[in-house]
Every structure is written in C-alpha cells, then in structure tokens.
Amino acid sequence: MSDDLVKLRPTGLAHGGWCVARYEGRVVFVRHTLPGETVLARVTERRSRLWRAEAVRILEPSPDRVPHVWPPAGPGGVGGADLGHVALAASRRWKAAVVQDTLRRIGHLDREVTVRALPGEDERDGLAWRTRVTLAVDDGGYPGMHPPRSGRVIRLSGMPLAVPEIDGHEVFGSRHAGASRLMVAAGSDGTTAVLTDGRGPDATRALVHHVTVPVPHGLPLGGSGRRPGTGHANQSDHGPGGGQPGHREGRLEIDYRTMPGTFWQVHREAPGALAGAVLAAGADLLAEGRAIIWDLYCGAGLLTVPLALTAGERASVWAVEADPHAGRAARRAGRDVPTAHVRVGDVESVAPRLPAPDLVVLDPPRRGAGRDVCAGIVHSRPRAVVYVACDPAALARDAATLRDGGYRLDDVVGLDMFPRTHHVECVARFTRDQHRDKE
C-alpha cells in the first residue's frame, strides 16, 4: 500500500462535507465517503493529530451511496458538489445531523432538526438550481473551478448544478485572456449577465427575479397597498392535494430587480421558500396587524416586502442593509409598500435608533451577527426573534448569546437550498422567556 493511501471506516460526520475516521490514533477528516463505508483514501494533508483525505476507492459502500451526479467534482476534482455521491434524502439527514450536533456542542442546545427539500428538487435530482456561478480562469484563459483547499484551476465545459441558461452558456467554451475570475448570473426570465473580474457591459444589467411566497393561513394578503407588478397578492383555493380540504392558501407574487453583483439567494426556488419559512416563524405576531418589525441585514429586500405585505397597514417594517447597492434594490422593491422603511448603514449603528421592535428578523452573513448585535437585540426586548443562518456554527454561537439574554429557542427548520453540497440554510425562532422577565 502506498504511503499516501490508507484504509478507513468513517463513523461520524463533521460540518463541511467531511466524514470522521480514525487511523492509528489520529483523527482523519475524509471526503467523498459516508459513515459506515470502508474506503481506500488518499491522504492530502498531514498534521500531528489530524489528517485530511479523500476516498478514491470504495471497498464497502453505504446503501445511501449513488453514482456521483457530477464526476468532475468527485475525488481529485473541483469543489461545489461535495455530497454529489449521496442520495438526496440521505444528504438531508446528513445536514440535519450536523446542525443538531453543532447546536449541542457549541450552543449547548438540544433541538431536533429536519431539513426540507425545496419545490421540485427531487424531480431535478438536486441539479439545475444555481442562478449564479463564479469561475476561475486557468493559464490558457479558459474557465474552471478550484479543487478544495487548492489554487489550481480545473477547466470545465459546464456546471450541471446551475440552471440550463448557465450550464449551457457560451462562457464555458470561450477564451478569456487576461481575466482571473468570471461570474455568470441568471434572472428568472432567462436573462443572463457575465462579469469579468467584476466588470463589463453586463454589470449594470438588471436581473429580474420573480418570487412566489407561500403565505400561512390566517395572515392578511397585501393590505399595505402597492402597484401590481412590484408586489401583489394572489389567492387560490386548493382542493385535495393542496392541504386540508377547503383550506384557503394565499401566495404573494413579487418581482425584484438586482444588479448581477448584488447578493441574491442562489437557488432559483430559495427566495420564495425562505420568505415563506420566515413568515411562518413570525406568523403569530404578523397576524396581530400592528407589530413593529426589524429586518436586519435585509439585502435586496427579499424578506422586507413579504413581511410588510402580510403584517397589516398598522404595522411597520424597518429594514437595515450596509451594502448601498443592495439597499437601493431593497428600496426599489418596497417603494410602493408604505409600511416598509429601508435604512442603509451598519446594523450596529442603525438598529439602536429604530423604534422598539415586537419581532426581529435577521439574515446575517456567514460569520453570523455576533455577540454585540445579539446583545443589542436582547436589549431591545422583542417578543420574538427569527434568525436565518447559512452556517450552523454561527447560528449556535449567536443562539447561545440570545439564550443567555433570556430567549428560548423554540424551533429550527432546515431548508436544503444548496442540494448536492454540504451547505444548509436554517430558520430559527426564539421567544422571550416570560419567567426570566419576572425574576
């Protein structure tokens, strides 16, 4: 056996798409495998107590293993589909287990977590969902991606996790001399934009994102007034197969416009699913029709507009975004919704000047909100907090701060917004502990 090859039997999971094994007393983080398998793995990094490896031969496969959906992202290949060898249902169980373990280890919180598929995901087999792809450029000028933890570029002819407009885009067959990075983004109308090192004629081309948001039963639809085409409410009756017989379910149809470089949820179905999950988490306060709501790190206003359209005319939504381009997009999205107020600036400096909230919604960057912001939220004494997180560790750290400030973690819902990868989005709801208030 080569010195670089070892026989491993992983038994656990770690965040980042890794399985955990042991070899001669060392912990080995290994990719491209599943717990319970026996694999021959190539060691890619050696430290005194921890090794990293990737499985190159499967000796005893797991029943959850499937042929890799994108072989260029398999062993020795690019990143971007690190769970491409795992059956979709099993990958969602994997992610749920990682979130639960992270909450327990870092936040000392025990909560059962379920990760839900987005609409149509099983039918697409976890493919054709990315609406934005960032590519590196190799020495010959052709686009590709990096292997994990490497600066090398592997040339690609397509990207099957991306929507067809991107997967089949001519950018993959073209030479881009002098460029170091390409970004291809697509709107929901099929429009695409290509940026070269963040620049180019497409940099100012607005992309349209049509979003359908499911609205929980009992919430008002569109009571704030707005022009059709910007944010409007539709209702539909569903018989058998659409929920309980006779149940009336509403939906919001909202068009957003962003520049290609402005942050937007990358999965085509993610904006509607995420906004619907946030509305469900805050439904009790929204239904009162008079809540003051903070929407922190609001981005292009994805959550701002649905919150305002369902909270009632006596409510108000105060949205805060530091990036000026995203802030302008949020103002455009909410310009015909009188109860939506967008403020551009850092959350730390703007939030203390806002009216005291009943509900705080926050969707911070991957690093999380941090102790100071969470302490500020605690100080503002909202009745509930809805926290959107793309990193389980950041969620666990901030959840611990909220708990120490008197807030109870009621629920955590996982959304599989990044299928075939280890990433997962979580929506967590916290409520103020009334018993702590009386102490």
Ligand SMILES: C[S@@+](CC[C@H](N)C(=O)[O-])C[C@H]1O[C@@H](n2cnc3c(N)ncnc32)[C@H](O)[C@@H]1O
Second form
Amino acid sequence: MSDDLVKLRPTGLAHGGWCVARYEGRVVFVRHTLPGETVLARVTERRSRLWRAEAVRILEPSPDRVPHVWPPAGPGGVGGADLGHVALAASRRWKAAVVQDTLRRIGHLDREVTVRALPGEDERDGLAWRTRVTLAVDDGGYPGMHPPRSGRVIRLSGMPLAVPEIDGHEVFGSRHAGASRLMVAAGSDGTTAVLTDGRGPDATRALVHHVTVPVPHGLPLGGSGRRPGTGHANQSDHGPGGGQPGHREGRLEIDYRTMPGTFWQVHREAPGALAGAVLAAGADLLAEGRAIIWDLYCGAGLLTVPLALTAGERASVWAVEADPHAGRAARRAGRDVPTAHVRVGDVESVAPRLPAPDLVVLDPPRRGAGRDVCAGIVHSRPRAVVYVACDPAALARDAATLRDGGYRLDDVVGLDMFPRTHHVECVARFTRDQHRDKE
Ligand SMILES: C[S@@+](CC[C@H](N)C(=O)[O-])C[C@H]1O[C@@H](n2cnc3c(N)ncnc32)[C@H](O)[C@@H]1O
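Please give the other form, namely the form predicted together with the ligand, since only the form predicted on its own has been shown so far.
Now the complete complex, all chains and molecules, led by this one.
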C-alpha cells in the first residue's frame, strides 16, 4: 500500500460533506464515503492532529451507496456534488443529522430535525435543479471547475446538476480566450444569461422568475384577481390533504425580475418552497391580520411579497436589503402591494429605525446575522422570529444569542435546496418566552 493510501472505517459525520474516521489515534476527515463503510483512502492533507482524505476504493460499501450521479465530481474530481454517491433519501438523513449535531454542539440546543425534499426531487434524481453555475476557465480558454481546495481547472462538457438549458448550453465546449470566470444563469422562462468576468451584454438584462408559493390553510391571499407586476392569488384544490374535500390550500403566483448578478435562490423549486416554509413558520402571527413584520436581508423580495400578501391589509412588512440592485428588484416585485416597504441599506443601521415588530423574518448571508444584529432583534421584542439559514453553524451561534435573549427554539425544518451536495437550508422558528415578560 502506498504511503498516501490508508484503510479507514468512518463512523461519524462532520459538517462540510465529511465522514469522520480514526487512524493511528488521529482524526481523519474523509470524503466520498459513508459511515459504516470500509475504504481505501488517499490522504490529501496531513496536520498534526487532523488528516483529510478521499476514498478511492470501496472495500465494504454502505447500503446507502449509489453509483456517483456525476463521475467528474467523484474522487480526484471537481467540487459541486460531494454527496453524489449517496442515495437521495439517505443524503437527507445525513444533512438532518449534521444540523441536529451542530445545533447541539455549538448552540447547546436539542431539537429533532428533518430535511424535506423539494417538489419533484426524487423524480429528477436530485439533478437538473441549478439555475446558476459559476465556471472557471482553463489555460486553453475552456470552461470547467476547480477540485476542492485547488486552483487547477478540470474541463467540463456539461453540468447535470444544472437545469437542462444550462447543462446543454453552448458555453461548454466553446473557447473563452482571456476570460477567467463565466457565470450562466437561467430564468424560469427558459432564457439564459452569460456573464464573462462579471460583464457582458447580458449583465443588464433582467431574468424573469415565476414563483408559485403554497400558502398554509387559513391565511388570507391578499385579495383575489391579478396584481399587475406581481402575479395573482389563486385557490386550488391541491392541498396537503391531497385534494380531499375540505382541504383547500391557496397558492400565490408571483413574478420577480432580477439582474443576473443579483442574489436569487439557486434551486429552481427553492423560491416557492422556501417562501411557503416561511409563511408556515409565521402563520399564527400572519393570521392575526395586523402584524408588523420585518424581512431582513430581503434580496429581491422573495419573502417580502408573499408575507405582505398573506399578512392582511392592516399589516405591514418592512424589508431591508444592502444591495441596491436587489433592493430595486424587491421594490419592483412589491410595487402593487401597498403594505410592503423596502429600505435599501445595511440591516445594522436600518433596522433600529423601523417600527417595532411583531414578527422578524431574517435570511442573512452564509456568515449569519451575528451577535449584534441578533441582540438588536431581541431588543426590539418581536413575539416570534423566523430565521432562514444556509449554514447550520451560523444558525447555531445566532440561535444561542436569541435563546440567551429569551427566545425559545420551537422548530427547525430543513429543506433540501442543494441536493447531491452537503448544503442544506434551515427554517427555524423562535418564540419569545412569556415568563421573561413577567420578570
Ligand atoms: C441569503 S440572501 C437572502 C435573500 C432573500 N431572502 C431570498 O431568499 O432571495 C441574503 C441577502 O442579504 C443581503 N445582505 C448581506 N449583508 C447585508 C447587510 N449587512 N444588510 C442588508 N442586507 C445584506 C445580500 O445582498 C443578499 O441579498
């Protein structure tokens, strides 16, 4: 056996797509394997107490192993599908276990977590979902991606995790001399935009995103009829009760327009699923019909418009976004919804000047909102907080600040918005502890 190859039996999971094994008394983080397997792994990094490795031969496979759905992202390959060797249902259990463990370790919060598939995911086999890919360009001018922790570019002929209009796009296989980065994004109408090093004729052409948001039973739909520029509220019989009589669920149909460089949820089904999960998490306060709601880090208004349409005409939604392009998109999406107010600026400086909230929804970037913003939320005394997080560690840190400020973590729902990768989105609901109010 070469010096670089070691035999490992991973027993646990760590955040970031790693399994955890032990070798001669040290911890080894190993990719491309599953707990319970026996593998030969190539060591890729040696530090005194921690090694990193990737499984290159599977000696005893796990029953949850499947042939990699995208072999170029397997051992030695590009990043972007680090759970491509794990059966979809098992990958959701994997992510739930990691979120649960992270909340316990960092936030000292014990909660059962489940991770839900997005609509149609099993039928798509966890593929064909990305509406945006960023590609590197190799020395010959052809697009590809980097292996994890490497500057090398591996040329690619497509990207099966991406929607067909990107996977089959002509950027793959064509030369882009002089470029170092390409971005391809798709709207929901089949149009695509290509940016070369952040520039190009498509940079100022808006992409259209048509979003269907399931509205929990009992919430108003913001009136009926078409709302120019936003979409329309609709009643359908396709509710959680499978269309049984008496189980009517509503849905909102909303159009958003964003510049290709502006933040937008990447999975094609994510905008509707995420907005639906946020409405469900805040449903009790929305149903009162007069809540003051903050929507912090609102991006292009994905959550702002559904919140405003379901909160009632006496409610108001105050949305805050730092990126002026996203803020403009949010204003445009909510332009016919008089109860939606968009403020462009940093949450840190804008939120303290907003009316006192009943409900705070926040969806910060990967690093989380941080101690100061969470302390500010506690200080503003909302009855509930709905926190959307793409990094469980940041969620756990911020959850601990909210808990220390008197907020109880009621529920955490995981959404599998990044299938075939280790990434997961969480929607966590916190309620102010009534006992603290009486102190
Ligand atoms: C994860 S995105 C969420 C956007 C939106 N909720 C959605 O789901 O489409 C986070 C957003 O926060 C914005 N942002 C980052 N730092 C900010 C800050 N300090 N204040 C306000 N917005 C910020 C980013 O521009 C980005 O649009």
